[in-house]
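One chain is shown next in structure tokens, namely the form predicted alone.
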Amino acid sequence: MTTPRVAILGGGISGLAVAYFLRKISKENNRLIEVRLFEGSPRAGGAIKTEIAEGFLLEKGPDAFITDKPWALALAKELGLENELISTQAVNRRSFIARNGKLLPVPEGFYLVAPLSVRAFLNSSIISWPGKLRMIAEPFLPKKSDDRDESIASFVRRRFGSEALERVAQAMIGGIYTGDPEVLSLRASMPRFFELEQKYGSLIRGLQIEVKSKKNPFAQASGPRYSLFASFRQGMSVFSDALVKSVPGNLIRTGFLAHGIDYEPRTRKWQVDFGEKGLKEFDAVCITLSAGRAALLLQKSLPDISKKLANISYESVATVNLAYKREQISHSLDGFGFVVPKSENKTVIACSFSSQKFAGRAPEGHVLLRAFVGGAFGRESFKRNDEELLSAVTSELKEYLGIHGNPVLTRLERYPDAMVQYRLGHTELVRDIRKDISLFPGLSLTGSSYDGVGIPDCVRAAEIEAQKIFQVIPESFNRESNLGMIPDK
């Protein structure tokens, strides 16, 4: 019997992620499996890139992880980078809000939409007051009678009101997904809100008890939980490069795109179209790619699955590095970054203060911003040149910040159609994907489009797939009529 081949197509986190379990699986099981990695680009890692210049340290994609999911925090433990994880910064770990060219403090004790301080939330002047007692009623109101999904928009109206949306949920949420939470799912997009309201009734309700009883970890930030993000000393490419180095240089090729995936019932084997480098033929192959990437590929040759896997929507965006010198800027910087409602009518969305978030990001002296653009309501702004991108940002940036004086550094970080959108009746999708490709032994999906769009939702998944591939790797050799199905060439 000759050694099953696996494909693993894309070397993002995910791709890296199903790499090295597989292998980790096959060594467990002293069973070898070839694995061969496949990345289109230049280079592995995906959407996660570190730059060091001039004494900075730019994250043009993520720049952390967070750890109350514990799968990432695990992979990096395992792969030896436990002395290189950092957490944010102690100090300042709340965020601001954009209010008519001002950035509001969002209050102590504030998740997302949901204030969990009472007292700190009436002192706040980013709700008017109609609007906060509108949003501290919601404990107070009949949770909804069905389980039937809705979108976040709706979600957040019928419990907290249409400021609370307008004002607060609407950037939050936009600064996860980019996207517009009148079409995004709540069960899929923000699982969470879900089940606490399902569970306790209530939003408020279900997390103060939880905090109570430490099954939610809350620290007394605002916003986002800051106390549970982690990254590395030297940024977000250890991760990828420490996967990358996990496994042989040999088995990972970059500079080899994918034009289409294929069955051959001769052999028996799965073939992938490298254009100009050729057919090659694999026991199984993952997809690791978009969704929309993953569609091109099965076009022909299983174009049902094709068409529901085109149906998984994504927005663009880019990201933005600035570095300034300290007494460029007036705004005292005490937050970790701020959002932008779609109100402003703003080319950014969402600005981090890196070098308040995480140590070491940039010289002494000096300031390192990233600002974001597009989503799903900048899509024009993503269009224009980075010049005029740039212009933008940089004049922006100067009105909420009080800045004088041009950045002494930028970077300018395309990606498109990169975000992927949770859309109403997302979940049915995914499981009528997944119920149609296990009907094709050997043949997989895996990464953000499906389960979850964070760096641990990756590497989970990731691991699912890769006991999956090892377990139907035996099936490669004696496949039934299932792939019969797949149209003749």
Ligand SMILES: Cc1cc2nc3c(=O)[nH]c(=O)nc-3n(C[C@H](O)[C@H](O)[C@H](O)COP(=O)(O)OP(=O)(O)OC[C@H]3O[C@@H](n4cnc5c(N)ncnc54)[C@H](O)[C@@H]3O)c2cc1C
The other form holds:
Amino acid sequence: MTTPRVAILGGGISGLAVAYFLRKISKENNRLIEVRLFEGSPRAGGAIKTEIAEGFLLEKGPDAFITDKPWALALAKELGLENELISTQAVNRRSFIARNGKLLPVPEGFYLVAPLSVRAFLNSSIISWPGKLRMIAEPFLPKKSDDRDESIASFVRRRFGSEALERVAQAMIGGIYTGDPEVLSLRASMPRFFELEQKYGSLIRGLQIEVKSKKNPFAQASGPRYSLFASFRQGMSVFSDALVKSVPGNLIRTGFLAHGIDYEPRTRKWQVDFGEKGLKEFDAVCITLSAGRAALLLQKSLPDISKKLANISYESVATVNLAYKREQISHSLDGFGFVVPKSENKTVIACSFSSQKFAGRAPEGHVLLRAFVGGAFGRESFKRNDEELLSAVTSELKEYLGIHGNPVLTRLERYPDAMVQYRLGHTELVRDIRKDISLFPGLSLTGSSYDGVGIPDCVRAAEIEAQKIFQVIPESFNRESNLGMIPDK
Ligand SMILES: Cc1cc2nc3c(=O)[nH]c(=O)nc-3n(C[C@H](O)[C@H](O)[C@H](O)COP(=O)(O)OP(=O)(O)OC[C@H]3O[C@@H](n4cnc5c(N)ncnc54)[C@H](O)[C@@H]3O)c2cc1C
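Alongside the form predicted alone that was just displayed, please also present the structure of the form predicted together with this ligand.
Every chain and every other molecule in the complex is listed next, the one we just looked at coming first.
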């Protein structure tokens, strides 16, 4: 009798978490499964990339994760990383919005688009008086009568008016999803907003009720909920590195780029083509790459599913870490960063004050900033060469933050086609793809392309997928010892 073999394709947080959970479940159930992970690039971690250089801790990809979605936090603790976790700094938990070349503070109690503290909101100069009146009328508007999907832009316009969309929501959403709110699905991208309107008839009322009843820790700070963001003292790579360490080294293969997947119905086996590294056969394959890449792998063997996967779209982004001496910057940096609305016509779409947000990101007397470029409104900027991009970013930051002189260190990292866009109809499309996939036991899909883009969503989806894989793969034999520890052949 042979041991069932599972291939996990992709070594980002999703693939690593699937490997971790599958091994855990198989141990708990006393079943031997050969779990192998294949990563195309020379390193595991995917989008997560921390670099430590000249005393700075640079996050090139994600710099934090939200903790009110508990799955990433729970996994970090399970991996023994509790003492490594850090929260955002306790001071200046607020953000800014660019308007006419200046940075205006987002009023206290402002949750993305919903003003929860009316007094602070009324004092703000981000929105005009007619715009403010329109926004605070939100609790008195009827709720949407049907539950059809709508774009984020349509939702914001309907509930808060056009100004709220143009001056605030578009930039905030751009900073998170790097997308165009006119085409992003509210239900798929911001399901909480959809649910709050459905349940309470109003976003402001719903948030206020939940905050009061402590069901929901929203609105503790302006902009995103900063106190609920966590990271690791030594950066986000600590998380992916711990997952790598939890799996015996010979089961994770880097430099293994999958070129195609084939199914043999007679033997019910899956063949993965690793190009010059050969063909390998498995009882189950879990694809954790973006839907676009998954589509390419399945193009020949499952063309219908492949076409559906190819309908999920992406935007490209780049991050630019820039370090300065504190005295080079005249802005007080009394916040965690700023977002830039499309109407400002800039290259930078958002910028984090990384060393103000988390401790230990810059040496004494220095500041670390991190700018975002690209997304739906920045496709042309993304195409510029490194030199042009760096020059545009540094000159815009100079203008917004009153910087003199050049940065002491810069790092530009490009993420082509990396930010998935949950467009209108995304939920239905994913449901349809999952239905098709269910006809092929042993094939599974997970990752940020389907049910949530953040790291906690990826972790939760990975655990669910690991359970599903465990249910479908054939059982070979039970053994008390050496569970899940198959030596490399
Ligand atoms: C710049 C940036 C900032 C972000 N900031 C945050 C944040 O602050 N907080 C947050 O929660 N989320 C953030 N996100 C989102 C989050 O980082 C991602 O959704 C998450 O890391 C995706 O993980 P993944 O494993 O699904 O995919 P990836 O990390 O993309 O991993 C996929 C892996 O598959 C590999 N691969 C690709 N093709 C093949 C192939 N053919 N064969 C084998 N391997 C292949 C790739 O090399 C890669 O390692 C950010 C994303 C980006 C890009």
